[in-house]
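Here we start with a single chain on its own, the form predicted alone, put down as structure tokens.
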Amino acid sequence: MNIQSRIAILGGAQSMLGAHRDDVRLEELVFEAAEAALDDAGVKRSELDTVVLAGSDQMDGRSISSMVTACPAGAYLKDEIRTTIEGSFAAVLACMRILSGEFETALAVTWTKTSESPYDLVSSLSYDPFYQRPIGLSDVIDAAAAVSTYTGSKSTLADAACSVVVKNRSNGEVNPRAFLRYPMARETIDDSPYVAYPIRRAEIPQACDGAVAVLFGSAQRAKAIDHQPVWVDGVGWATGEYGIGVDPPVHMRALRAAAARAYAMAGVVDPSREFNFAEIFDGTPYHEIFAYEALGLTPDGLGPAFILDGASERHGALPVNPSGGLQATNLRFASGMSRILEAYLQLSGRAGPVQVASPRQGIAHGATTYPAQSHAIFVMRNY
């Protein structure tokens, strides 16, 4: 990327966490998040100069439900955007406005409150209203039928599959952001009944209200600050063909498309050895394994070993989900930008008992839709 079009990441910050956030309305979690990312870059809120938002709808039970959370977000008297999809995407264009020129701090802002909001109930709203949505479809039951359709060894599947679900509490347990902050046991695991075969309730995390901000900021604008920022070398995103067995997460064929953009962005050549870290989706253990593929962070094929060899571990040979992820921390609608603030915060130096040890270069990952046909890719660095 040319020196002048940068990205930087100058602060970032999320909201207290909580599997019922009644104690604040909406616009207040919001702000909690906004506030202490501002405060984080040591910016004021004067000084912004466009503000992102990533917003459901449906997910909050609002009509137009920016309304009532712009201004909290820092966006009273300013530029502001909204996008009605993942949070990582506010994150996307947030970019594109910095890389756009006529911006020099974009503060991109999303949240999720699903204690109040049926979320399987919404869910299911995203299928044909005739022939899918009557047989109770859900992102779950879209990914275990997806699932399913995996044609190497089940049994060596979902010993993986496991192993994600115990690496990624193990990490969520030591990680003061992590919502879920104890251990869960194989044997919990392999004794947890079926929701949808093969996936396990066990495997699927309890989700919780918060919010994330993380903002951007040009080049220019990152000589200003008083702490390194870390860069943003490389976006790429992508959306597959929506349907059952359409382009299921066995394949990732719209994360390898989003991930082949950013690492030509990048250019990185070899990520499975230029990545310290990996921070990305793991909504089922299954979804993280098929990253590992996608993402060429192991060769096809093997990302069951990757994971049982060890490899992804955070003291391992290339660390994924060192945070917990969303196993530990599933904020629904606000994952993908928790694992870009967890990014950021491995290159700064500050992701506290979670540190891995001298990163240079890591990647975070969104996604969303069912079950995870929309992805975003971010190549981030510090110097």
Given for the second form:
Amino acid sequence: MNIQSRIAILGGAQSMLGAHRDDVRLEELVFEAAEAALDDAGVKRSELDTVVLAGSDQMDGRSISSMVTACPAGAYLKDEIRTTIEGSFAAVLACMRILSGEFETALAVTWTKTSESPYDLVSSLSYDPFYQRPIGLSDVIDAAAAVSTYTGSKSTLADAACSVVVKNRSNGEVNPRAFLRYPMARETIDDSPYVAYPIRRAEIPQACDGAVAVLFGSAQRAKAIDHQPVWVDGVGWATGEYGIGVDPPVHMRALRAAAARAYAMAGVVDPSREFNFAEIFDGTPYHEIFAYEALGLTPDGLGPAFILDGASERHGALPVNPSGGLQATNLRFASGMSRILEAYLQLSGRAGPVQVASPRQGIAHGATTYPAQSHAIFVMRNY
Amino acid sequence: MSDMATASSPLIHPGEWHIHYDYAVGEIAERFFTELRDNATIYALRCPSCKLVFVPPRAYCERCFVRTTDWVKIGPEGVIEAFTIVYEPFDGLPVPPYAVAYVTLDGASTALANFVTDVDLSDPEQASAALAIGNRVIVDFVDERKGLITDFHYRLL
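May I ask for the structure of the form predicted together with the partner chain now, the form predicted alone having been displayed?
Entire complex below, previous chain first.
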């Protein structure tokens, strides 16, 4: 065993997406992604050392749903480990396993078949039965309450949120991998009713079914693949309070802690200048705006200006969610892995019509849906 | 703090989850269930690489990691691979006693679980002898089939 100093991404892919992937069972959906990711890397299942899974039992409607998805993810008779937190944490675990030196290849697989379950009900069950459920909370409701803690100009913030949706839907329109491939007009958002003030219906993206798989590998293994490997040089993750507590949620302290660790590991000094793009959690546009600040892409208080000035546009100074993000492809539980996949494709020059010009370094971000208690950050490079 | 109430018994807040799921059967399993319902026939899928015949059918071979392509008609007879007789009631499960066996149907590589009917279960030792591993069974289809796994059961030969 040799402790490794670098993690490579060898390949990655997603299944076909759809509002209702009724043509496949859950395990067949998972197989689609795992098969495609191994094909992308040119790696056979026999060369796979470990498989890392992330799934949500309540969303999947199966107790320990990884039992049924493990083998279609490639795990038959393999070392396999699973997590029940958001999909990007399977990538966190896969990275750790590569760094341990015990594994040359680690396939991280996650999925969401949201068409099979009542999402809002499942979400509300994550609230504790004593103090929260009787109040009628859900993740969107809590996210809306979180937005109210913003201390800056509310009208500017709402305008910025609208702009984020327009931007990401415009990016998704040209991304062949996106689910919603048509734009959203500003007027449509403005006319859209409030779900929970100030979050409007048009700001919560329609969910889709799909699975995402990313193959991580050692530096040694990266030499053996045909195409340009991408390096994960910084990984950080952190968990904040359960529900809204002492910290104003808009500060996203857990995201700041996760980013600080990832930046320290990768040697990032000035995140506002060093990244060529960012793929981040935008389950609502407000999350993207607050993340601009928490990630240090712009100073605190200037999140709304960052989008309103055009900096995060696809052709701006620091494109954010050039893929279209969750606003265009809301893979729910698998959204973080989707961000990693899109970041990987950018850095390997294979992002297609949404490719940013000659990127060298970017970040991918996964978050535990709307209250965003836990975050994972990946600093990725192609050099 | 002496005026605070003290609990005389543990305080319990009851809770229940009622979640409705719409499990997509998928095209592969839909074909299995449709053949079962319309033609009283059991179909499996064979891996083109290792030739294992999987039932329930699935779109992939998890060993070779290739897509399965060849539909194969299996049964109606088979051999008991594993069995048990349920004597105590389980929450949400059928009223006991009932016998369940994993049976490898002729032509299949994998065992498929279902009820075994027409066995006197009153004496566990005698019933278990009748259901011994290696004994052969035949598939009995029910008259009003609905495209469900309970459209058939096993009967000892």
